[in-house]
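Listed next as structure tokens is one chain, alone, in the form predicted alone.
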Amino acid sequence: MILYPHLSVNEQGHLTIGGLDTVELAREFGTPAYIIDEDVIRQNMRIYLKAATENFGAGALPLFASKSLCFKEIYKIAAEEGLGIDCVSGGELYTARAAGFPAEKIFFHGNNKTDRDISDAMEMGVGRIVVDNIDELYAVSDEAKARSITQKILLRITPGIDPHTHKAVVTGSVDSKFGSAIETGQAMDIVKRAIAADNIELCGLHCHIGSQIFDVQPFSDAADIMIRFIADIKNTLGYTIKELNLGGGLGVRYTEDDPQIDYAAAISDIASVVTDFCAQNGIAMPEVRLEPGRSLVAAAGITLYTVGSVKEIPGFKNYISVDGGMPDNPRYALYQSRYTALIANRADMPRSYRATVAGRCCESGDLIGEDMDIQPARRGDILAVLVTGAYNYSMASNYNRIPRPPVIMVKGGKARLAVARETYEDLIRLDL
């Protein structure tokens, strides 16, 4: 096993993923190529639901957030699992549409919704509209005015909570550019104007603190706020707010360095500040939504690259050098993520080299990682980086003009295509 029980070494010393040779896999679909285990993100989907309505009842209900992964075949596997989603764009929800999802169970997110992403949402019948300030609040409620219907909506707070993590992905603290902040009052003031808003139902609240956050007491705590504020509404509005969105965010091992995160565990730790506040103050428990996002797709994935070239420079580093990069996995130009690396082909030998690995593209900033420990490559060895199903292929981009990888599926010791390989024809497809 390697970090994962999916990831293993046959015996000709190549890394396999859900039991399949990623040579082989290297040599049939090419490189670089997203490889993803189907099987690994339907059980961890599983963990959640089971995990979710044992600990807050059945009304619960994971939504998977599609920001990390987006295409229309994960859409059909939230679909077969019984989770809702999160959409944050009028392209996923696009694509949800194309993929079949159900619209009711459909969260529909983003801090800057255009008028025509409410439009398209109230066209679709998605199920909640997550609204994130007054402006969008009011656009909202003039959009379902103008199709004589009433749109049921969580509103975003942030409950101030600094979760520790990088702070490109901290979302949780007052002065977010998400949400309504509790501490200054500007929540409670939304929660009036919802009320008193035509057209809108408010069903509930949602929050989220964070990425990639090991510590569950931040999630406990933000927990804590979110209750007390139910209740704060109810005692002072005499409302009563039946949902709560409690976001996503835990963590994902990345390396060996990183612990591993017992899911259905958090999730119970959480679920006890809920309840218990909730049976101690008298308050009705509210249905409960979860946002993971990461924590299902990242570790299904890896990325698979072919070496170019080996470059040593005495007394400083050495470089290998793949077909991908920055394009195809930006993580580490954008927050310096870790990842683990290792030559798939030669997987059973000692990582006893130390190489920075580096993109194609004319970029200095090309980087997988820097100093990474890895066995000794050479031109046309297979590269595997693990742990790459979550904000890899959601993220990629056609810098220097480099068409995007497919998309590979491997389940029960069978791979197919759900994303084909972009083509040079498809880069200048929209060019006139």
Ligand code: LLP
Second form
Amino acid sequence: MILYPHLSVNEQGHLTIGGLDTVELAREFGTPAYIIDEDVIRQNMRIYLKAATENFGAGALPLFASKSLCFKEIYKIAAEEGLGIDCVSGGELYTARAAGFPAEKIFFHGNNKTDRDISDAMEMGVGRIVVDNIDELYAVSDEAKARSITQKILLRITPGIDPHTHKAVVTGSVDSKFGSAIETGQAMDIVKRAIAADNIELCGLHCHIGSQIFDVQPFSDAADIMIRFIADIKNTLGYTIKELNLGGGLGVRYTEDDPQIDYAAAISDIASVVTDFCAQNGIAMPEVRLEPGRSLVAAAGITLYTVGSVKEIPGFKNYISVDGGMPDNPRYALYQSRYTALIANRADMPRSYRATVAGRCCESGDLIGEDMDIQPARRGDILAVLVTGAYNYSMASNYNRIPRPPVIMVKGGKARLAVARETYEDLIRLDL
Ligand code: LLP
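Having seen the form predicted alone, I'd like the form predicted together with the named molecule now, please.
Shown next: the complete complex, the earlier chain at its head.
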């Protein structure tokens, strides 16, 4: 096992995923390629669903935050596992619909939905629109009125929590671009307006404090703040908020230095804050939604590359260059995210070499990681980067006109394409 039970090394010394030899996968599908172990995603979805319903009650529902990994098949898997989904753009909605995902289990997010987004969401009949701000509240109300429907909404609330993670992924602080803050009184104001707005049914509140958070305390604190706010709304306005969406954000183990979170235990801890408060204050338990992205899909994925040049700069550093980089994984460039890399065809050897793994873009910051411990590498080796299932394919770009890699799903000892490799023809398809 390397970091996770589905990653191992076979008799040839090759890295395996879901029992399949990654060197063979690289030969069959080419590189770079994202490989995703479907069973890992399904297991994680089951852990969340079980823990959510056991701890928050039968009405609880985890929603897969599909910004972390978005293509048609992932929505089919979420539907089969009984989860709802969080979509954040017209494109995600479109993909979910194309996959046949049930519209009533879609929660539509985003801090700046366009008129078209709002109209598309209503056309589809999404279950909830998560309204970010006052302008949007009235835009949703107007569209619902024009369609003579009542739109069910949640309001995005900023609980004012600093979750100690990378500043680029903090979202629940008072000065955030997302939602309305309790501290400034703007949250109560938008609640009042939503109750009074035409063609709107205010069902619940939503918060999301950030991402890649290992400490459970900030989640418990946010849950505490939100349930107190729900009680405050009941006491001051006499209005019952029935749904509470606590967002996503639990962290994932990327390297041996990261802890492995017990997600079921974390959910149980967070739930006790809400259930205890409701019991002590005679408040009906809201229906709780959780919105995990990374913790459902990150560990399931690896990226396979082929090593090109290996460059040693004496007294400075060693570079291993691969046939991908920031276009398929921009996370080091954006957040200095740390990963585990290994040479897949010599995965049984010690990771005794220290190197910076570089991509092939014309950009010094195009790195997969600096000073990574890895096996010594040669041109033609297969280099695997682990735990790339979340925010890699979904954040991929065509920078330098590099085609996006395929997504290959592994299940039951078989591999199949879920997303084909982009071609050069695809790249010029829209050029007039
Ligand atoms: N719900 C909402 C409203 C969100 O904004 C997010 C993530 C999630 C749920 C899921 O959070 P997760 O469980 O995946 O932490 N690109 C960054 C992460 C950005 C997260 C954005 N929002 C990265 O690569 O680290």
